[in-house]
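Take a look at this single chain in structure tokens; it is the form predicted on its own.
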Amino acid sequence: MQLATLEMIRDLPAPVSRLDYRDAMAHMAAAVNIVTTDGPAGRAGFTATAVCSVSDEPPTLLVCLNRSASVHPVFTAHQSLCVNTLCDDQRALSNLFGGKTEMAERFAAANWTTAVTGAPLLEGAAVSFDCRISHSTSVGTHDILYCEVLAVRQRDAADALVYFGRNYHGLPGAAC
């Protein structure tokens, strides 16, 4: 039995290269989000497409955050965040939060309110999920933050902003 297992391992194809993986991921459309937090360690936010639903009981989503990102220590210190899903007309804000722009300048570019957890909630977002980070797991270069949703605010109708083929695309919305 062990010999058969060793032979199967030897017959596996070579691992997918980082470049091939990134090129393939460019063909996976994803909603564009600005993830925010605030508290004793400061106010921080970043643009993310690596966000998805985990469970509806309890309502939980996940956010992937690179451990080398400058915002990583702030998010892990606060243990709360708000996922703000962007509308088509918020592309410039996505670029601002996705770059090296100072935090104060990022937040000055939009209107914010405070969510239940204290995290900044984006006025005009398609939907905002106010969350408590319940636990995290490290995989490769990233932490996967499992976030229990404590409150949701959504617009009645909103266009969606998605990232696909290394470009932004707008999707027309319908009344919810």
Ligand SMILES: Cc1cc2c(cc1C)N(C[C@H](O)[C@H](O)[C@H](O)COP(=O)(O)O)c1[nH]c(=O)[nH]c(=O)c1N2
The other form holds:
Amino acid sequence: MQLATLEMIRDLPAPVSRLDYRDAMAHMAAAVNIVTTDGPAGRAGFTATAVCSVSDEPPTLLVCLNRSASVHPVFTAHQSLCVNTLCDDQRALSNLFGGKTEMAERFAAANWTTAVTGAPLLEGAAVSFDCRISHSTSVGTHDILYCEVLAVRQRDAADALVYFGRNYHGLPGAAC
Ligand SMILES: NC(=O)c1ccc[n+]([C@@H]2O[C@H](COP(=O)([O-])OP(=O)(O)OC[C@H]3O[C@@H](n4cnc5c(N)ncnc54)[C@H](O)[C@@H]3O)[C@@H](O)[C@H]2O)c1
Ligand SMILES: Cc1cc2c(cc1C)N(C[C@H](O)[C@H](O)[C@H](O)COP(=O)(O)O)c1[nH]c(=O)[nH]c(=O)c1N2
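For the form predicted in complex with this ligand instead of the form predicted on its own, what are the coordinates?
Every chain and every other molecule in the complex is listed next, the one we just looked at coming first.
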């Protein structure tokens, strides 16, 4: 194996720091979601922007959940969840579910129903995806939850909520 020379090491780019990475990621706009679960380990929910579509056959999305989050044990116990994508008029929910708030207080601020898994579906959400967690992997500080979508519910016309530059922005909706 060729030993790296000092010149080679010196020429390597400095690794991206956590703060530089976060500054960079603040430039990536994202949808804002309340991810919920319910079952024997109780009802839980958190705000998530690290959510995206994976495949349409079978319908699958992914959610990245920080293992240090208070809700992490509940989601891993249930292996099911619902991704509720917020509309512009639901900004306050994002902060409420964004941590440090009692779970009962979080859920008291909105109306909920259920579909297949029993995970709470948010009334008035732009769209809700009721899912079974099919498998997960751990990368760095987060678990990546791969979720098979078992049911969907969508609201026809709604203004979208976007998170960009560490702030919320409304996006005028069209009939979807
Ligand atoms: N993926 C995540 O876990 C994630 C995403 C967004 C916000 N947050 C939380 O919300 C707080 C406020 O975020 P902000 O956007 O106002 O400012 P920030 O500077 O803390 O984060 C800027 C961007 O960096 C990314 N990021 C932040 N923390 C992360 C983490 N632990 N793992 C992976 N990516 C991360 C997100 O894209 C975020 O929008 C953050 O400190 C974090 O606790 C977490
Ligand atoms: C706009 C926005 C976006 C996200 C978050 C927060 C906010 C405000 N949080 C953090 C998460 O909601 C919550 O703050 C942490 O889980 C800590 O919550 P507890 O205090 O442990 O309940 C978050 N956490 C996570 O694990 N994955 C994610 O994608 C996101 N995205």
